[in-house]
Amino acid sequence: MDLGITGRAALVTGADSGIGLATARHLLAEGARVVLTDLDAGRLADAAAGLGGEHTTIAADLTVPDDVGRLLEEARAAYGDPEILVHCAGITGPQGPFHELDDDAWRTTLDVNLFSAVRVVRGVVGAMREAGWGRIVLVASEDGVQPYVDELPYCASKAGVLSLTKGLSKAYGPDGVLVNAVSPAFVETPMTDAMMEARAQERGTDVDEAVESFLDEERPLMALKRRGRPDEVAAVAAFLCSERASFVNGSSYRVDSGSVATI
């Protein structure tokens, strides 16, 4: 399927693994032109080492906003104003019971999840509006709109990335800009990963066991019985971002395997 974004501008966030990498492979493969970014220099250039297409890489600490202002001057002078924004980056953050988690277990999970998302969007919709064109998807979750006691700074943090996701189509949607929402469920990144391989130690199982035993405890409704893959959630997010989503504005897309339970 031809997307129609051959020669755009892309952003995209939290790139060195998981479903940010995933999205710019898709986003290069129909001909974008893509800036990958997270934290790390060196992780970020080995993973995008394999990439083909036009791409360049920029390592930034998108909670730093002086930070976000060099990546987007960088951005833009690679390869001009972003026209599509992916943004992926995110944590798991602090867990535990709602009483042990102090403020700065908050403050944490909302400046990389939530607050980021802000300043990133903040910086390329301008150029968007002007030229009455952009795309902008924001990677979410099914733990915002249904809760899990021993992660809620995780789970607001992405109730506050579909509640900006709504807003933000409101008040964009009539200059060309769409702005839309994944949200997947228990794919295989470096994040779910760790909660493996800690579920494992706890248990003294291995990492296969331990992701057995949670589909069939934490996540029962997951009808096809396995983790996701990054390209999954990737094909959806690239979807958003083409001339094919052109009527798609303020939506959330679940590509959970059926997690939420509610219509």
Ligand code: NAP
Second form
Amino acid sequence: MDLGITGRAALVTGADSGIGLATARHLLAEGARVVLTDLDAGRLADAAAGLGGEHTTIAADLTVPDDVGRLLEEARAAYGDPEILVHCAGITGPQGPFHELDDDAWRTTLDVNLFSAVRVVRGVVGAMREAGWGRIVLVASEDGVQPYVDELPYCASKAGVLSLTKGLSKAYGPDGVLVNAVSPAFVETPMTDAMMEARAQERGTDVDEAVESFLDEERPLMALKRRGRPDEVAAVAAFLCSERASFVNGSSYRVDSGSVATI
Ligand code: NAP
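To complete the pair, please output the form predicted in complex with the ligand; the form predicted on its own was given just before.
Now the complete complex, all chains and molecules, led by this one.
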């Protein structure tokens, strides 16, 4: 399927690994011109080295407003105003029982996962409205609708992302700017690698056993009984960025093999 986005200027955050890198790869394969951004310039350059197509990298910390301003300036200088934004930057943040998590745990998680989305969208949406065409995809999580008690800051941040998605879709859909979310579960990326390594260490097992026990005990509704691949999330994100998704607005696409219990 031709996604109809050849030549479109795209900005992908969280792009040096996992879902962000896979999404950048999909958009490039569709002919978009892609700015990849992430925290570390070196890791970003290494990740982008294997990519084809027209792309550039700009390192920025999305929790720092001046960095976001510089990122957008440099992105505009590279390919013009972003017409597509896929916001993948995120952290698991501090985990543990609610009563043991302090304000900093909440602040850090909300700042990266929710407020960075606010900052980046605010920076790109004006030009999209003026152009009468834009696509914004925010990466939420199954946790946004199905909270797990040991990671409530993360869950609340992702519920915020879903609410932001819906609100933005109402505000800017009339201008031709379509805003949607993808909500993955347990995808094989550095984020869940770190979780599984910690679990393996706690249990005195290896990572494969940690994954298996996590699926059995913590994600029993994931019917495919495996971790997702970044590519499987990226395919949905790329579709939502496309001309083919011209009547899709305000939705959250679950890419979770059935993990969320509700219909
Ligand atoms: P990932 O590979 O760790 O990607 C997240 C990226 O965000 C990392 O490259 C990270 O940089 C970057 N980042 C963190 N803080 C940042 C900041 N302040 N400014 C700019 N970039 C920052 O993990 P992933 O799984 O692909 O995650 C992508 C998105 O999917 C996240 O929003 C995550 O919550 C969501 N998600 C993932 C899963 C899953 O199972 N993997 C499930 C549901 C939702 P560093 O690596 O340098 O810290």
